[in-house]
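Let's start with one chain on its own, the form predicted alone, as structure tokens.
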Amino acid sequence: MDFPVSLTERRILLVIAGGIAAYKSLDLIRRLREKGAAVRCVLTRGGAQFVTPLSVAALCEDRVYDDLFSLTDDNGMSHIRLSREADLVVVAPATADLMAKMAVGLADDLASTVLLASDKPILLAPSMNLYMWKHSATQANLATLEARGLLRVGPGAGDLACGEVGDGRMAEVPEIVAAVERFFGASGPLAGRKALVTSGPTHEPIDPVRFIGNRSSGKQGHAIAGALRRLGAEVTLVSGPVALPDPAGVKVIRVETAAEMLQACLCALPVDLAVCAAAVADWRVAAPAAEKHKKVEGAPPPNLVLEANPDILATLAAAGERRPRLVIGFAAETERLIEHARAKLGRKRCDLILANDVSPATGTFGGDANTVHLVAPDQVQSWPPMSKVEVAERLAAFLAERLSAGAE
């Protein structure tokens, strides 16, 4: 299937850090501009040891930015202006040093300051020595950055400049260009498709200050929304209360209660696929108090009468002509995982269930890792433990393949 690949009128800020792979950035500028993108460049002091400002400027046909305290910039605020005027920030190569600065929020040169001040999506193309890449500090920094929503392409494995062989080689230029295209939805197996994702908990009010909720962080649902978008889908994310940044390029609708979430989902139809990753409260208070319940010494606690919340997953699976082609639910369980997931699959009449163990010992709720089992009517796939970002990428690829197979 062919997809349009023009990046016309897209504005990309390229940060070139101090690694041997910086020479690839020259070809990257050329390839992005061939696609129609406007490219501005920030060159670090280390980066200038590998490529010259003159060669970078000649290829991007714009000045090169390298000085945090330039007297020629408007009010010395180039770090703010550069980050605001871009649609996407690409860091290639992303060195271990620069990733560490980003993870802890250091801003001691123009590149790190631009990245800290940026309100735009950031795509990293890591490049470093094999053992630097594998070091626990680098992996912890990477997990921190990905949890914040930063995107990544590579690294690959191969011959490294230091003479060793292994992971750490910066992605090749065509791979980085393809990742940029996926971000903008210009290409990908889900281009032209619409997706709906629910994420986070719901808060069901008891009174104006108290609510019934759960420990869901929304990290898995948000990661799935981002992964579907990177494969080209037009994504609507209906999110309960979370402390997470919005996934890049995704339409986000914020809700509090299950009833609000259901209404937002129905308004988003029709879509090609729906992933119900939210941990929706099963019950709500039938009559929330208009005023705060006061604690009275010696008096019994208020008697809370509960009623069932609407079943969002079952409602979408039974939406008739407006039913998504694929409806996927989650089964967050603490025991008899597969058994409960199979029962839920039949009860909700959805197409797939992702079962995961949320027992306190697993650290799944609120954590960055997950272990899921993909339960279909005819099979169960047990995936190995991986980050929630990796789960999201694998699920998005699986759903794209299912949709493609159904269209043939």
Contents of the next structure:
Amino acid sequence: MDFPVSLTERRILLVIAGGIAAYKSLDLIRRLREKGAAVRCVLTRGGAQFVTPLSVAALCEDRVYDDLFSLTDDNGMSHIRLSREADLVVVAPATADLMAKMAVGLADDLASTVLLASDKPILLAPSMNLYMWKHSATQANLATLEARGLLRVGPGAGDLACGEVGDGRMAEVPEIVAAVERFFGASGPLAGRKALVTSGPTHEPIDPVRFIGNRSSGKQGHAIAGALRRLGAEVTLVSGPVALPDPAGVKVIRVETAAEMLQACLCALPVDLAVCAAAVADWRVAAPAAEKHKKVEGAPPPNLVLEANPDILATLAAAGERRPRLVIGFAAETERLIEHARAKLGRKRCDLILANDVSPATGTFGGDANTVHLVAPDQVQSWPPMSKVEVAERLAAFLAERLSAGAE
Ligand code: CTP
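To complete the pair, please output the form predicted in complex with cytidine-5'-triphosphate (CTP); the form predicted alone was given just before.
Okay, now the whole complex, with that chain kicking things off.
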């Protein structure tokens, strides 16, 4: 299959920190620009020990940003503007020092302040000595940054500038370019495809301060949105209230109720595939109170009249001409998983159900692991227990294959 590989009109902010691999960043500027990207550079004081501001400026055909307290830049507001005017921030080389600053939120120079003030996805290309890389402090910082949704390419293993051999070499320039292309969906088996994912619980109001909800964490749905994105899809994630970072590169629409979730999903159509992972409340209060219910001494508790919520999965599967090519649902079951999943597949007219055992003993709800069975009209696959991220990746790969098989 042929995928467009162009970064035309993509704006990349490249942060060059103080490591010997900074010399490769000069080539990175050229290769990204060759692909059509506009590249702007922030150079740290350490970075300027390895490459000169003049070389960087000449290669990106722009000035170099290196001073947090410049009196000539936007009244000192360039740290805000630089991130706002980029689509992706690439940190290459990402040194142990800069990663540590990012992990704790330090902002004592232009680069660290830009990164703290950034509202954009960030791709790290770490580069350092192997013992610095292996150090538990660096690994803890990395885990913190990845949990926040930062992307990473490398490091690789090999000869290091310090004379030692091992992990810590900055990824080679073509690998970094490929990671940037993957981010923008210019490559990957789902490039050019649109995906819709629902995630998290819904909250159905009882009155202005109370709601009916459930224990869904959104971890599985968010992981699926991220995995589809990493394979190149343009992803819209419609999420109920969750305490999770937005997956990198995904358009996130936040909703509270099932009615709002349905509305947001219908607005996201047309898409090639829809994965409904949200734990949508089956019922809502028919007439939520405009004012808070007050306890009145001796009076009976309020009588809540419930009505059914719309079924988002079934609505998408019955959307006629606007029906996504693949509609995928989840079935949370505590017994007779496959049998119930098959029944749900027919009832909701979807193409695939991922059935998972949510008995309290499994710890699936709110936990990081999941055991699922993929149930399609033509097959059942029982996957071994794995993390929700792995389930997401396996599902994304399965869906990519299904779509490309259908396209032939
Ligand atoms: N779903 C939905 N809209 C609803 C209810 C469910 O989109 N109003 C979707 C969920 O996102 C999930 C699947 O439908 O993909 C789950 O179906 P549901 O009928 O709610 O089943 P369970 O809650 O798993 O179980 P039960 O049938 O026992 O209610």
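What you see is a predicted model; the values in this text were computed from it and never measured. Between two forms, the rigid core is defined as the largest C-alpha subset superposing within 1.5 Å. Residue numbers count along the first chain shown, from 1.
Superposition of the core reveals a Cα shift of 2 Å or more for residue 63 between these two forms.
Core-superposed comparison between these two forms: the Cα of residue 374 travels less than 2 Å.
Once the rigid core is overlaid between these two forms, residue 127 counts among the residues whose Cα shifts by 2 Å or more.
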